[in-house]
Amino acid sequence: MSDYCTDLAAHGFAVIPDLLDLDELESLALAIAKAGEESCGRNRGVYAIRNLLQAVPSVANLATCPGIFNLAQHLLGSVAAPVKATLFDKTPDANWLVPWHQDLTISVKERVDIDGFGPWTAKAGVLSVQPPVSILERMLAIRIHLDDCEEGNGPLRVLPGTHRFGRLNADKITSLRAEIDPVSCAVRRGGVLLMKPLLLHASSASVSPSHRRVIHIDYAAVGLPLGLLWSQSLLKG
């Protein structure tokens, strides 16, 4: 455990292998295609899930169980609990690259104006804000591979370290993007990847006509201020 401390403070990120096994991930992987039947119909492909700690019990389960919830708390701290998790697919039907970016919004149940919280944005029903960087310090991505992420089927890349830096604009993203080598973050079946918010990444289109999904759960070892909540949280306000 003390590796994966000691990688994720000083990176920003951190590969586990083998965190799941075989029939976890059958399980997991039937009950998110049921869901996605049921939302968007049995012949259409199911290639992102926003709001999956609420359509998929078992990915909720998957949040709090011993294996992934204390993996959180311990790095984060004894309060940290999921508020939001999504699956990601890349299939030659759905297929996309991602710039460099930082992960700086949070998913919100409702509007409240509140120094330092902005903008704003909503998209396919859902509303985020940007909220202070004192927040995103302390969150953590936790994201779970159904399948193997090798190189031709768009792995994430990150820039190590860039996550010590705060919020970035687009001039210092093109200044840390000349000054520091990618690394591509690839991750077999049952395999997790830990992620810092602010840390810079990206990924390319796949190659590969198979599947890659990833479930992709976010937690925060801090609540909102004034009435403000998390849209899908297992962690109260």
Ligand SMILES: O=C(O)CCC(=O)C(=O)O
Contents of the next structure:
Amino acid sequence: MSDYCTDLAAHGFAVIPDLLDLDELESLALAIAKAGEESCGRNRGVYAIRNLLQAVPSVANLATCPGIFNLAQHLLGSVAAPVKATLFDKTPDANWLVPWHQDLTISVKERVDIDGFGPWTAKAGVLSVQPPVSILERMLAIRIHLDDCEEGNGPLRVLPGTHRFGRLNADKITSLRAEIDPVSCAVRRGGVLLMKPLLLHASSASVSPSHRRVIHIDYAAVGLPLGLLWSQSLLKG
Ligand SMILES: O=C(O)CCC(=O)C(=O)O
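Next block: the form predicted in complex with the ligand, after the form predicted alone:
In what comes next, the whole complex appears, and the chain from above leads the way.
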């Protein structure tokens, strides 16, 4: 098994350096800047675009290109498909931090009440629900870095191994934070961070004047039950 497969299984995250070349990164950055301007009429201060698979065709192409798609299928199984992509940026104009959490929600098209799914939330036109842990365990985030991300510009911090404990309550999160040393995931431009959604993670505000753009693509190797549909999936079902 390659190192990143072993690391992902054991620790819930892994870094693969230099996966994308500079031309690919440049054209993605341009397409995303254009989408940012179109979505909010400005090119500064856009810190997230949440429907990237639909908003930016080159991100949809990236999510299904052999280099990234084969990686997702290798790690999750041959039925893996991209179900959501989000841009996260940090700049002096749009700086932010996130406290320790797991990624517990999925975005879906319409509400269907099913045992084991909930609570539901609707924010800015996006409907989300917490699915059973068995679905989250068959998901993977591939985070593609458009800029160097080091200690100063708000890298993701993770608590290794915490993806193995299912959904965690606040007390358990506090005790795991006391027991496990956090790791900062420095990733150079063109590199990729693989992350299981149940891994406890956080990120600090940036203290750097430069962008920290990450395309975060969620893949799932599981269909949803009883007519529930992923909101952004590029594949049917
Ligand atoms: O990109 C970041 O710094 C944070 C992203 C995050 O917290 C998430 O994906 O849940």
